[in-house]
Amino acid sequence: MPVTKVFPEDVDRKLTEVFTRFGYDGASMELLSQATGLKKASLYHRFPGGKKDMAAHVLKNLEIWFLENFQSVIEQENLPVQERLEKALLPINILFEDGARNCPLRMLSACSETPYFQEYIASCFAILNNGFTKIAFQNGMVESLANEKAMEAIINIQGSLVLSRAMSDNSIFKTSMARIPQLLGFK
């Protein structure tokens, strides 16, 4: 049997794919070994704290995309504010697939493992309420408001992501989405 090739990237794209759907707890050896296409024994190798080191793993990358997709996108400080947070809010639609994908920060913070993971997952989160802070500051709030505003965005974000997903309906999340702009300041 010829020996396929497995791209690290591919690895790396199946592993959230797995967590994100079945949570740490329900992501077994056996459906990340199937969703990877490797053997047990080489994501052993490649990740010698088993199932831990994957989902930190996870959680490591979900990191720099936030930090590259969304922290990027908020220092552009050439562009007008209103312009950065709609164009920072652009691929966290895309990243929840407008509502239909379950947040990997929320099914890998309810889990038996998540002190381990606490550091990378308040991370993101304060990557998230930094860039919201700053955005309405800019827009004229004053920094405690912002910050409370900034907070309540990412609350938006994750509740409508759970009803959206509860009640079968991207509506809500899209919704949510479309009132960020208004929170933060903008009319």
Given for the second form:
There are 2 protein chains.
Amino acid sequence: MPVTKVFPEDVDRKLTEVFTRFGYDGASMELLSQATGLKKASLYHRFPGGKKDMAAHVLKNLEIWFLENFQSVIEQENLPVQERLEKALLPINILFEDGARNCPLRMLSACSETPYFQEYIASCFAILNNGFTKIAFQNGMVESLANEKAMEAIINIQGSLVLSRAMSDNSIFKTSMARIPQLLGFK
Amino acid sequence: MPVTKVFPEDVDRKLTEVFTRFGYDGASMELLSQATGLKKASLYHRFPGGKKDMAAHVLKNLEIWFLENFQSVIEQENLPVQERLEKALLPINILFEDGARNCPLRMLSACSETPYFQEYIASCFAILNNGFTKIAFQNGMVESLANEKAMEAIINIQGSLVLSRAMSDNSIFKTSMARIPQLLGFK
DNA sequence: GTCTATAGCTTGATAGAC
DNA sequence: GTCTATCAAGCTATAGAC
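Given the form predicted alone, state the structure of the form predicted in complex with another copy of the chain.
Up next: the whole complex, starting with the chain shown before.
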């Protein structure tokens, strides 16, 4: 007999899904309840602070996800630089479903509770920035330029995702992702 | 004695402001009422379809704004190409307040009523795309590449705006805007 | 064209049984 | 830990006076 009827990791996945699809204000407790299969009172039992606790939890998980799936790959210094970059871009493509899925960071970065989340959001972007900078630097770029190009890479990811979703055209995202190695000094 | 107590252009400006700051779901009728100085019933008199009509109206105005402030400048073919680009980028900087203001297109492109807006959103992006493509093409770029670079320019605008707002750092947007001429083949 | 007043529903959140 | 039942507040939207 299980302690919980629903596994925490399943709840986390569903919460992320709803916040990413509908944004913070669009994600009602009713939607979150239906998606997770937990009644509202049960969600409050797990997240006493309510909706904003759930969103903060989602972002905390995302930060861990970036550390485990992106940063850790970047830091496999036994592998060639280009191979590390290519391996690190794969989970990014999965995260955004090749352009079909919105960015949870963006969807939670323009609402009334954003100040409550900002630390996590900034941390996720910092992981990406440090990772791309490291790759470009180890590829021979001077550090200031490497950092500039890393920012461009993140801008391309976010911008292309906005356009892909707004125009319902995943190819915009795919094209941008394919440009990143070149942007960081490869080929 | 005026026919209306509040000028339509002032209402439009305030509606745009609220939708841009809070997004569609975050922009309550109460907020829209307070911002415009019109009671809710008066807003329904002007926009019988309610909130979604107001948002659609905002986007319709934005399309006209892009035609008058961006496209018309691009098409001043008596001026040198580079000068036209520089003149066309000025209103873009104003629109986004040098990175301090969110993009209304983005803020209205991920909500439940987005299908209702998509036509206007796509039209605005098309105006930008056609404009940048024309500039790059007239600057000597082959058309397919010009179109690709135009997309990159829009991606840079949207992406840098996402990051500028998420990180509260307008310089990200400013740097990206400064890169656009270079992106389209100048210097 | 704008208002006050209000309907009717949905929201986020809580109490208390099991 | 999950549930049913419920609350007060907020929401979109409407009716009707001026």
